[in-house]
Amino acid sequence: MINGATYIRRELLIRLVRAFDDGVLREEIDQIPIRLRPKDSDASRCCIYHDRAVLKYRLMALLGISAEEETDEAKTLSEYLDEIIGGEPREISEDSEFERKTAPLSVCAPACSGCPDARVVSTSNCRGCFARPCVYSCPKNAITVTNGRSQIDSSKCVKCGKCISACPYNAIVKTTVPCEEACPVGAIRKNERGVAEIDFSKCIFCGKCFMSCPFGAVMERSQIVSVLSAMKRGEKLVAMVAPAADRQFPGTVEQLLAACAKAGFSDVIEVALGAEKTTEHETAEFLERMEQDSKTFMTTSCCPAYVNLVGKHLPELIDKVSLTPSPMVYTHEMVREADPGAKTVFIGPCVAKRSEARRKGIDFVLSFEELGAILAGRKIDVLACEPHPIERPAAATARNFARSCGVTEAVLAEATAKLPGFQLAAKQINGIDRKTCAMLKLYASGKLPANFLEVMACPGGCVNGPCSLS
């Protein structure tokens, strides 16, 4: 959804691309916050200087810098840029965890509003009605009526919501901390200063906090400047475009790939080709597991946020996760086999793919937002591009991997082709949240029946990823 936070993020991305292409990024990058918030402009926060500080941190994230690791506030953006373009190894304190050093997410403390704790409150809409439905519905006797107004004792309230449902005036509401409410694993909490902080030992990089923060305080660490620099150096970069790109940009997938080539990528390839290999190998692995134990079940392994969830929070499911690599990994292997000297750039809508890419040796990851900024910055109209001649996936199901149930459909088609009449007792987890995390535990214990379980972190699949354009 387009809002003020996404607008400013995309505005900064496009400005970075244009300044880089004009050869003036080093001279202009420290001026961008000032130009966006000139002296006499209206401030979004307490003052324009606060706004400028936030914009500086946003630009740091777009350079790939973690706000949590930086303590030198006097350091300029141009100095950070020199490090990124120069490729110099950045010094990081020894006591920092590996996850924090390499995490794709970062929190901008000056942008965080320090939301009050989640609680149930009675508003001025309360009429102090004679029926007292809120009082009688509360199982903890947490509500009293004083001076004709209901009062909620937060020390007794368990936030069950029964009073909210009972009130005929909608006078009782539950306030939330959006990032904490969205996180399915409790990885983000306010620190002693009341500022949001991510515990990277728990974080699965699903990007839900990134999408939900109304202040845009959770930022994604970008590699866009590193990709632009590699292009300028003449390195061979192969764009690996995820199946979720369908309908993210105007025109056809073939036109989008042509636009990528026009934007400076040496070659382009559909990750749907890798999805065909994932289907083949995951089906073979599934049938082999069923042959060994017909009562067991297997889960998909394509969603890196789900794989992170199992590794950090659901050890009982580790041996149930397919060992088959994701389509991104297979596509990377195809590129390297054809040209060992090429560098791969995965382009998709996912935050967690950045963590998977780090583990699997993919060189760069760009989001659809970042690709859109490159196309906009270089004034490339996708609709005006002639379709790029590419190798299309043989199976139509390969392009459906980005949608919920797409992997299941592909495996079912492959399995029935090998074993006519095969019955796939498949289930789907369509979005990871606290409720579905509990469901996963039930599947692990055998209390919910299935032999094949598809898990997508994003409701609807990758097409609704946190870094989607639409």
Second form
Amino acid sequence: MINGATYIRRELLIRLVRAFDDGVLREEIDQIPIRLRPKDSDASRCCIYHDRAVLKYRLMALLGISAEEETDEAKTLSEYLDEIIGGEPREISEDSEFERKTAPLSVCAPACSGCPDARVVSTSNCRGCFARPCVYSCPKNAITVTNGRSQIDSSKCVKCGKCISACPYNAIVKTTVPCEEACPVGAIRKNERGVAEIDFSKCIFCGKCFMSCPFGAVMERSQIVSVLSAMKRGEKLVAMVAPAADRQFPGTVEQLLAACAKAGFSDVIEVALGAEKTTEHETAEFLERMEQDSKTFMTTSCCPAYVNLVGKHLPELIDKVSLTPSPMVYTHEMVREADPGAKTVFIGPCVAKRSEARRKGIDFVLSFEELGAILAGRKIDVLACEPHPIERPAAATARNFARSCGVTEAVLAEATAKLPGFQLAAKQINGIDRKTCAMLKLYASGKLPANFLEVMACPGGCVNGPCSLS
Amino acid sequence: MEKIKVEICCGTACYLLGAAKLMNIEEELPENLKDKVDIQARTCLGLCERDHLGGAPYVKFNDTEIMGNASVEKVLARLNQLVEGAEQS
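We have the form predicted on its own; now please give the form predicted in complex with its partner chain.
Following is the full complex, with the preceding chain placed first.
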């Protein structure tokens, strides 16, 4: 669903692509914040100067630079652009700061509103009624009524919310810090200055804070300018389009592949072809594990946010995660086998894939939003494209990988084909949140019955990823 | 009375900036408008370039009138005005 934060991000992306293609990006990039918020225009924040400052950081994020790594405030966007287009990959030393410096997400402090801490408050809707269900429902005696209004003592309140549901006037509300509320692993917290900060030793890059922040303060570090520059230099870039692409744009998958080819990729391939290999190998691995120990269980490994979750928070599950590479990795290998000189660009709806891509040697990652901006900038309508000629479409089960239960169904079909009558005791974790993290701990201790566990960080699957369009 | 022609731009820029929601407007037409409007989805109308994007998604009425920052509510309100105007004249 589109909102003000997604709108501005997409608008900036499209402007960036158009200016790049017109050859004027270097001259114009520093002017964009002023052009978008000219004097006397309406401000979205306190004033247009604050808006312009945040727009500069948004453009920096689109250039791949996070607000946190800024060392010289006076450095202009065109100077950053020169560094990116210079073509020399930035050397990042593998020190203790590596995770932070390569993180696909960052918080832009000037954009963060520093939301007040979560608490339960009584509002002016309170009528100071006689029955006082709030007082009676509170298990901590935190509510008193003075001067005809209920008051909540925050030192006693445990935010259970019983008074909220008890009040017939909807007078009691809970205020929240949306990013903290959305984070399943407690990785984003306000620092001593009251500004949100990500603890990268905990962050799994699921992108939930990015989606939830009403101020658009969590930003994704983009590679779009690097991709556009590589294209311009005439490098062979192969677009690897994730199965979640189905129905993101108007038109069919084959039409979307054609649109990518038209946009300047030297070749296009659906990642669903890699998903076929993942299915085959993951099923074989599963059957082997079952043969060795029929009481064990295995979890999927294609969701990179889940893999990060296990690595950083659930060490007890490490040996249960399938060792089979993800569809993206298999597809990358297929492309490199056919043409060792080609560079690969994964195109998907996922923030965490950016961290997996870095680890696995995939050259670039673009989100559907960024691909959409390239298509919009180059005036390519997916619906107007003739379907791309492909040798063969990927299997339906592989194309379905991006939906919750999709991986389970693919593995079950493969296993039954090998061993007729095979029974799969499959369960799904459909969306990672605090509750499902606790469930995963129960699975690890063997308290929940299943031998195959599919885990997807996004509810409904990758199709609802943080960078999806629909 | 001639039907009011409504062209919804479904070019990629408009699509990214909110036209996806407009594409189902046909289903949301109230009874009084149903047989009076002709809704067409169009590939890029080229309006985003003229206005330097600011107003996508765009909708065009009767080949002449352009609406920027279009939403289902705004389009329906304008259609009601156009229908009333046509009935009075």
